[in-house]
Each structure stands twice: as structure tokens, then as C-alpha cells.
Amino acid sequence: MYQQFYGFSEDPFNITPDPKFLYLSEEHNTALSMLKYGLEHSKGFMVMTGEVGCGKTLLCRSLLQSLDENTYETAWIYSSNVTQEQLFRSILKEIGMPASKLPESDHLDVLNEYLLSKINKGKEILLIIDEAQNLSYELLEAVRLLSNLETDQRKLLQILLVGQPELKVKLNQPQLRQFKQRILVYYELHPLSPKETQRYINHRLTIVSSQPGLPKITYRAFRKICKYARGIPRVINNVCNKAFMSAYGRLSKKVETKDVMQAIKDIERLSL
């Protein structure tokens, strides 16, 4: 609605995790580097946790975008509410096994053979399981079994679990001590600092703006955004989007505190 008025090429605060908009704070850069390190050195199990909206999915998409598509194949599992057989079947499907050849049983054996065929062709296979905090203990044990798929020299599958802080709590339970011992790369994302929040907003505006420095966000408006969003990128996007709509409603090229207050009011109105 306000894109044309402000001269934006596209929506700067869309909550869709587009790698083009990735702002590499020091922490996000470290997380991305550690994940790349884990992949390059075939570390096997990797885990990344963080609060809702802190940028985990965007980091994963940026990671995939940086990989050589001629070398890496990826299975990205979004649903963690599945059975063991459904999980193995989904992995086979994601890494390219034709639907007509998907087995009805013995999925682990078939997966082992199929992964070996991929490895023999020079492929690296990455499995990403999103919302992993919802995995049952039984399914986590099934995931651990996947780490047993290996040759004498290497793992057949590299696994990245992505989840909310509850995943960290779950992995510290006594019944998962064998699982935890296999995690060789772990990173916990934290919210952006106030300075990083301001840089994050400016970064997204710079990408889409045809007029550098415009529109302006007052210092007090920035402070109000920082205080409300608490460094969570998804919340920052939501507040900024509504604040720009408020400023547009006034036909103003400047986002002020009252626009942020209106944005917060709109957001709170939707809260249950």
C-alpha cells in the first residue's frame, strides 16, 4: 500500500524469510559460519535454537543458498508430528526418490541404500528438521538412528535440528544423553541489541529504497520500536510495517513516535 509512496521496489518488512534481506548481525554471522563449518567437515549432528521469529528459518535458507547445488541435496522436513516410517519416507521423497519407488516398509534399509548411491555420485545430503522441539522422544531416537548410517570413512547424512528453546531443554533430558553426545555443532540465537535493531531496519530499507535516507525514522520512533520488539526480527518487521502504514496515512515522509504507538496499538488489538 505504501510502497509506491515511499519509492520502495518491494515490501521491506515482509515476514517471508527471503535470504536477500538477511541482516548478518555478529551473532547471525557466527551461527551461519558454524553451520557451514559443520557441513564442510561432515560433523553429523548440528542443532540451532532460538525464540520464535528470531531468524532461524531465514538463516537456514541463506545457508542452502550458499551451498553448491551440484554437490548438496537437501531434505527439509517441516512437520515434526509424524511417525518414524513417515519421517524416513519423507526424507526419501525430499532427496529425489520417485513416488512410484517409495517403499511401504523397511524404509531405513532403503534409505541407507539410496544415500549410498547418492554419496557414490559425489553428493552430500543435508537433512533439516524444523520445529524440532515438537519431536517426541521416540522420534528423536529415530533421528539418532539416522546418524548410524555411515561408511568406514563418513556419515551418509548430515542432520540439522532447528527449534525453539524448548528443544534445548528436551535434549538435556537423561533419556536423550546418547543423542546429545552426538551433537558436534550447537548454536543458540539471541535477540538483536538496540543498535543492531536500528541497523537491521536500515539494512532492509536500503535494499528496497530508490532514495537513500528516505523515508526517515525519528530517533524516538527507533527507540520505541526497540523497546517493544525486544530484538525479535519478526516483531520488528510487524511494527515497522504498521508504523509505515500509519505515516503513509498522514502522507508523511517521516515515521514518528505516534506512528509506532499506533502500530503497537494495532498489534495489541489482535492479541488474544
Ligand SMILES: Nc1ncnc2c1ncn2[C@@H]1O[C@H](COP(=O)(O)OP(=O)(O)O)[C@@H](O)[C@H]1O
Given for the second form:
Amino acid sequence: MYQQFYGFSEDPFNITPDPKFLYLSEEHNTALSMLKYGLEHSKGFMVMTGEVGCGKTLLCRSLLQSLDENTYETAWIYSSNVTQEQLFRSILKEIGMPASKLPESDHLDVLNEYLLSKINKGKEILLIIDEAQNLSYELLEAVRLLSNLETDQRKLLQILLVGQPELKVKLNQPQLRQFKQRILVYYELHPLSPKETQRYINHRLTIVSSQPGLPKITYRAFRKICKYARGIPRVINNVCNKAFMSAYGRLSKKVETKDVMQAIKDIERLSL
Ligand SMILES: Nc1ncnc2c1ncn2[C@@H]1O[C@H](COP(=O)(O)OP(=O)(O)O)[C@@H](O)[C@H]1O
Ligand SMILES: [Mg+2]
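Can I get the form predicted in complex with the named molecule as well, since the one above is the form predicted alone?
Expanding to the full complex; the earlier chain stays at the top.
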């Protein structure tokens, strides 16, 4: 809406996880490197946790983008209340088994065979389970079964579990001890510091700015954004988006404290 006024080529604070906008904070950078390391060494599970909106899904997308698409096949599953059969079926579907060939039962055997045929063609298969904090203990056990699929030399499947902090709590339960022992890479994403928040905002503005010189956010307005967003990128996007809208309403090229206050008021009203 305000893009033209500020000379933006597109919305800088869109909340879709678009890798084009990836800002590599120290944490995001380390997380990405560790996931790449985990994939290259393909020994076990990888787990990434973090608060809602801190960039987990975006990091996964960026990871996928960096992989050689001729080699990697990926199954990306959002866990909800699925049964073990449904989970295995979705994986088969995601890695390209035609619907007509999907089995009614014996999924594990079929999956094993199908994965083997892919591996023999030189493929690597990565399974990402997003929002994995929703997995029941039974399903986590099913996922562990999947991780057992292997030939003499190698695992058939690499598994990355992504979830909110509850996932970490779950994985620390005694009944998941065995599961936990298989985790090769674990990374917990934390919110951005105020300095990084500033860089993050500038990074997004730079990507969409066609005119030289970025629109200004006053220091006090920025402090307010930081205090409200507490380093969570999705919240930063939301506040900034609405604050720019408010500044645009005044036809001002400068985002001021009152714009941020208006933005916060709008957000709070919507979340009632
Ligand atoms: N490092 C980052 N660089 C750029 N944008 C980010 C970054 N981290 C998060 N975001 C943005 O924040 C929003 C939420 O990110 P998302 O990956 O969906 O979070 P999560 O999966 O952890 O809930 C998205 O708009 C995303 O683009
Ligand atoms: Mg997500």
C-alpha cells in the first residue's frame, strides 16, 4: 500500500518466509551451517527449536534452496494429528510416489523399498517435520523407526525435526531417551539482540529500496519496536509494517514513536 510512496519495489515486511529476505544473524548463520554439516555427515537426527516467528521455517527453506536439486529429494511435512500410516503415506507422496501406487498398508516396507530405489539412483532424501512439537510419543517412535532404515553402509533417510520450545521439553522426557541419543545436531534459535534487530530491519529495507537512502526510523521509535518485538522477526515485521503504514498516513518519510505506538495499538486490537 505504501510501497510507492517510500520507493519500495515490494513489501519489505511481508511475513511469508521468503529466502530472498534471509538476514543471517550470528544465530541464523550458525544454525544454517550446522544443518548443512549435519546433512553432509548424514548420521542421525537433526533438531532445531525456537519460539514462534523466530525464523525456523525460513531457515529450512533457505537450506533447501542451497541443496543441489538433482541430488536431494525432500519431504516436508507439517505434523498435525496424523497417524503413523498417514505420516508414512505423506512421506511417500512427498518424495514422488504416484498416488495410484500408494499402498493401503505395509507402509514401512514400501517406504524402505522406495527409498532404496531412490538411493540407488544417487538421490539423497531429506525429511523435514515442521511443528514437530505436536508429534505424539507414538509418532516420535515411528519417526525413530524411520531413522533405522538403512543399508549396510548408510541411512536411507535424513531427518530434521523443527519445532517450538515444547519440542525440547518433550525430547528430554525419559521415555525418549533412545530418541535423544540419536540426535546429531541440535540447535536452539534465540531472539535477535537490539543491534541485530536494527540490522535486520535495515537489511529488509535495503532489499526493497530502489531510491538511495533508506526511510528513517527515529531512535526512540526504534527502541519501542525493540521493546515490543523482543527480537522475534515475525513481530518485528508486523510492527514495522504497521508503523510504516501509520507514517504513510501522515505522508511522512520518517517513522516516529507515535507511529510505532499506533502500530502496537492496531496489533493488540487485532489480537483480542
Ligand atoms: N533471519 C531472518 N531473515 C529474514 N527474515 C526472517 C528471519 N527470521 C525470520 N524472518 C521472518 O520472520 C517471519 C517468521 O519466520 P518463520 O520462519 O515463519 O518463523 P518460525 O517458523 O520460527 O515460526 C517470516 O516473515 C520470516 O521471513
Ligand atoms: Mg514455522
